[in-house]
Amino acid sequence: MWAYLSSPRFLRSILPAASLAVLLAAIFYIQPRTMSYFGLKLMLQYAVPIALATIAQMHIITVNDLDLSIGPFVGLTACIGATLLVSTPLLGLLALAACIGVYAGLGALVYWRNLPSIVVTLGMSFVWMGLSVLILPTPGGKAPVWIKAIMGYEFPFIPLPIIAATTIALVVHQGLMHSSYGAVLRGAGGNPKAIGRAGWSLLKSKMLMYALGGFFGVLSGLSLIGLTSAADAHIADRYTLYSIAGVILGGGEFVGGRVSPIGAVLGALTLTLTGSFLIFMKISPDWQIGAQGGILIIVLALRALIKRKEAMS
């Protein structure tokens, strides 16, 4: 058992979860009142869109990509839901459709052109970000009541976020690591030679997984509404580097197919709980994004010495 728990393997995989562990004592340890349901509920306030931002990443990640615009993509999409989906809800669910659509002719691109992902990402960001201004020009809007009830709405015993988080990692785990297409989508990411010669379409493939990251992109801009109330163009724009963080933080790397859902919503949750964590240490919330990137150093290094270890053993 013991050579187990000392096991490379198992260490890599404890690491997103041991990370959150400590960040959370942590966070009780200096303000004892957040161990309590409102507590929990104020600082994971924005898991939620925070963690389907990160797995729209993830699913473009684990087919060697990035995007470099979920950020404004979910910012168009809070736009959207807070003004055509409140006034005219048809066209405002033919839209958020679109740019789902849009997302898997992003991957078709990507494919056919072998154009690199990052500068294709690089450009949409400015395109959704022109768009949520024309649609939004100044923040405002409305969320539609049923959203703001479903992110409203309060289980007993354990707040929303920790349920929804869940229940985010556990449905796309069991889609994209226990399931037979799901195998093939992580091998059009680790090795697409094979998939391609064992008869299945890696067009097909890359477009599936950027219209995942399109479909989750909106769910993050609608959940993200429904805490605000109200949108503006610029109400994600950091939710790029916390998705692409959340990833690694949670096990990911950029190349090989190599994702963990549970571990990038843990990832996730970790990104999250930073602000609450600089707030309590009586520190700016302009040194967020820094200390995000310090946990991030810290957790790159920790996973550096375990392949260092495991490439020994």
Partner chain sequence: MSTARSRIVDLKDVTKKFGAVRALVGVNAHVDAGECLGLVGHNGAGKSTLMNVLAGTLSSDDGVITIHGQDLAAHYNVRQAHRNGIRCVFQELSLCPNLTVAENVRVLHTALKGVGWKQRARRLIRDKLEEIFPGHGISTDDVVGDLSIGKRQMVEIARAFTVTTEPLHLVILDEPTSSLDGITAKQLLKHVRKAVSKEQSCILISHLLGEVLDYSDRILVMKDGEVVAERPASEFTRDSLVAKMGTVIEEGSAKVEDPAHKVRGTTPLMVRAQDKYQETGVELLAYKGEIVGLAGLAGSGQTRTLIQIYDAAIKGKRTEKTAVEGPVALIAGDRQTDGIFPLWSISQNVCIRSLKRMVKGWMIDPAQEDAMAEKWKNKIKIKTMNMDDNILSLSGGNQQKALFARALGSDAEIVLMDDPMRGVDIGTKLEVYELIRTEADSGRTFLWNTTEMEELNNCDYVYIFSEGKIVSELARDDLTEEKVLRSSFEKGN
Given for the second form:
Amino acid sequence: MWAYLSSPRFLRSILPAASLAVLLAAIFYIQPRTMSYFGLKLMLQYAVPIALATIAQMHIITVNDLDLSIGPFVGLTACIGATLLVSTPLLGLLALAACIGVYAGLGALVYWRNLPSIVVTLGMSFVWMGLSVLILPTPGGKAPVWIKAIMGYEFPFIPLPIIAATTIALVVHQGLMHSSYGAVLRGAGGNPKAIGRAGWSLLKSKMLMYALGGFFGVLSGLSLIGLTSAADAHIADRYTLYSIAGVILGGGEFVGGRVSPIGAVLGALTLTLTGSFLIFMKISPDWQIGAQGGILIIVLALRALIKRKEAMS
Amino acid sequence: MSTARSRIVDLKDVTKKFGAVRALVGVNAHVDAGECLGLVGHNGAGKSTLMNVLAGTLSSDDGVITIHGQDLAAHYNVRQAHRNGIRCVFQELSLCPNLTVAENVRVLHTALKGVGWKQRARRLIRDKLEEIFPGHGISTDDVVGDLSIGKRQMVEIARAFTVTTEPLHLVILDEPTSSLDGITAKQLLKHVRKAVSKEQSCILISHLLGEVLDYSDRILVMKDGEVVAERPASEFTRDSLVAKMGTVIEEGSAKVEDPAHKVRGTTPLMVRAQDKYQETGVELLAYKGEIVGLAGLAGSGQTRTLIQIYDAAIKGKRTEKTAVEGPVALIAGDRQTDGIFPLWSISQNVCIRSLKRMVKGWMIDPAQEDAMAEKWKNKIKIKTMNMDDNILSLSGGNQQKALFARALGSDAEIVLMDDPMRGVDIGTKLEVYELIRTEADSGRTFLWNTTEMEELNNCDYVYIFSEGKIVSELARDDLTEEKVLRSSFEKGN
Amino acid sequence: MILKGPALERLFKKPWIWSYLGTLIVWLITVSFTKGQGAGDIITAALSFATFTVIVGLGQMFVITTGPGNIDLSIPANIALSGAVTMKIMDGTNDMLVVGFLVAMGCGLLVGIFNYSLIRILKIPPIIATLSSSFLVLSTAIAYGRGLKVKPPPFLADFTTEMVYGVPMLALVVIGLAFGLSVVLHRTLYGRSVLAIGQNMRAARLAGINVERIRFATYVLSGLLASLCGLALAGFSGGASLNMGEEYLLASIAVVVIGGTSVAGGRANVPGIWGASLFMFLLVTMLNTLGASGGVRLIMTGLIIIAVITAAGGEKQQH
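Next block: the form predicted together with the partner chain, after the form predicted on its own:
Every component of the complex follows; first up is the chain already shown.
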């Protein structure tokens, strides 16, 4: 039993949950009042959009690419949600669907021309930002009532962010880790040649994964305006960095299709909580992103240690 | 169909070119139901290319591919192959390391979907592993990347024999036993015979001639992209196979006379090396001015030993296993991945190893660079108008010459050559042999990994590798092709 | 001067020529729209603003040239940090000018060393290493520089805004810097090693190049240049602000790509960095002049980056 518990494989899989648990325990210790319905709700409010953006990024990372435009993209969908979706719902839905379509197209472009995804998505970040500014030149707009209702819903006993995060994690876990086609999609990141040799279309898998990335990006934007009520083109600029950090904190690897949806959501929660933790520690909010960077480095260092152990055994 | 057995595959005049290299030159071959076809040949003989064509992962340039009596050449692909019951276990593994064993089974079978697919995949592979490799110790939920290389090989083989909705007629096994231990290799070969008895067929490619002789019904020998012999296995012996595979020693390439005839050990010792993983056995020694050959089948540990020597020299570290006395240069065998800088001119490619001595003040002196390029252009006869042209404007042989110039023009006293003549024309080869001999006579030491007998004839002393270890050594006077081949196929201990 | 046929042909084969042609076209459109008004001023402004992009673009170019996967995302944070720290140290007087400069370089050196240590010790991809370190660096800058708007020392302010016959002094200096780095790239052992590693890391190692030492030097170089940019930018804009580095993350990568440097590594292009930086600025100016809104400007910029990379193609497969 001990052998299993100290095996690198187990340690690796438990790391994301352990990071979150340590952070949460520290918060509860410093500020016991947070151990309540409203305490948790308040601290984890923004966990839902961040978790969704992280899941979006994870889909792109699964096929060995990286999306540097997810932040501005979430911003754009938030802007669409707070304007078109309210004034002309049908047009709003069409616009959001078109965004997902563009994502699928990007996947195809990256695959056909063998382009570095970093540069392509970098270019797209300008495009998304530009579209946001066109749609909503100044901060404002108004979130649809139904989205606000969903995001403001109060479940008994367990706060909404926890239920939402759990649902997201389980649904994506089911789809990507347990469905039969999910195995093929992850395989396309692990060994594309093998997937090609087994007769699958790599183009299709790349397009689908990009489209899923776009889909969760849309959800992230909509859930975000459900919390903020209004939108702004720059509302989610930080999300690019958050989403990458979340995937890595969640145990995902940059290449090789080794990702974990549950881990990614845990990573997103960890990032969200860092802010509260620093406030309770009475550390200036100036250090918030620094602390996030620090946590990222510590987790990566732990992972490097586990890997070394793995290499030795 | 002339025979009673039904014919699964019939290949007629299949050709395949990679750029200027003709990998397959009109191959004719067939496989009948219920037989095991052995396929042997040296590296680069075209075996793997042929199998890729048959598996649908490479398309042939020309020729007829008839499967179950249907001509499919025009639109043959992996899906077609699977639909017709043809599967292939490739030499480099085709499993996804991030997926579990069961998930990798799913990747091969389109039918494994819907509710309960994972259960079905687990059962499928568990049963097959039990059947082929009893006592395998693999769990169907293990992530493949966490398995040892041998276990991965077992999974891949077992996967190829699993059946869902698509039929299974022919399994191609490309060096299937290369990462299996003795016992599991036996289990596999036994299974091959069992499959054959059930009217399934196998193609067995192996460098272990014993395996092929014992377990195949019929053997094809390939050489230079052609089938050079085809007979029932019982009509071959190990020696007759080796003879068919072997390169005919051409006149003029017989053992090169060495007028000086150095006595080994009279000059200083330059390199001492023993394989990292080798506990005991022969130690590689190279004395100043010697050309030392590293022989054996490709991938038997020669390259690893050369890299080990190179690293030791670069880091200036002397370990128990390796000692190098002097600067080294390495000439890579795989030009594209280990040698050439494809964006650079010939001149830049030649000079990179020697730039340090061309630095004046802070900067590289272009005059010295040009001088070196010009000198070696003439000395080694690189066929180009302008050394400032891109390196890729040269033919393969001349690119290799540029790499020789890079090493020989450097300050290296020890030159490591990792099968550098692969795919080089005979004229170029003879010129380079001459040059190596001259350089050795003037005091340079050469370590030469080669699979060609002709090149070993240029060596003063030869070490033979098998399965990662040096199994024997031969002085120049004792060197014969037969001895080299015999040791190459020896089981290393 | 009329170029002869072959010379012209060779000129057109240079990958950087397109960025200058683009610059010229964009400028001509702008000028024709304003009927020649302010033709010279536009160039002066372009030179002024492009200068900063060039400084960080050069560093990013060296990093990207060392091969696939290499990238420095810590540039904006680094700019913010060195700007904040040096302004505070110099405290608006000329006395501490040299110390301030050295401190700025020290910041760059430290960030470079830190980036590379993360890559090397934690064995993580450069993108994650520089991203994580940028979090820390930015936080340091925020904590150190909050509420701080110290005016730059007069000398620095003058130097960064000085004009020589309508040409910004700083631009001349950075043209010199670019020229110097071009020499470093093509004529020194270090530069050749960078180019070799970017083309084929394995072959470079086997040709006797100390790959890790070169990568280390490259991340440090990028750090130094980002800090230099932070210093100059603070001088130019009358003091450091914490978000002044923000736009340079995307800009530094964009000018490398548009300037004809290969994203697959091994081929760098110094003149292209200048051409692309001018082009990017003038493109915005043109769209402004034509009355395009901010949104359209951003969209055009993005589409041009994607068009350029698509036209350049993926070249070689990543191993």
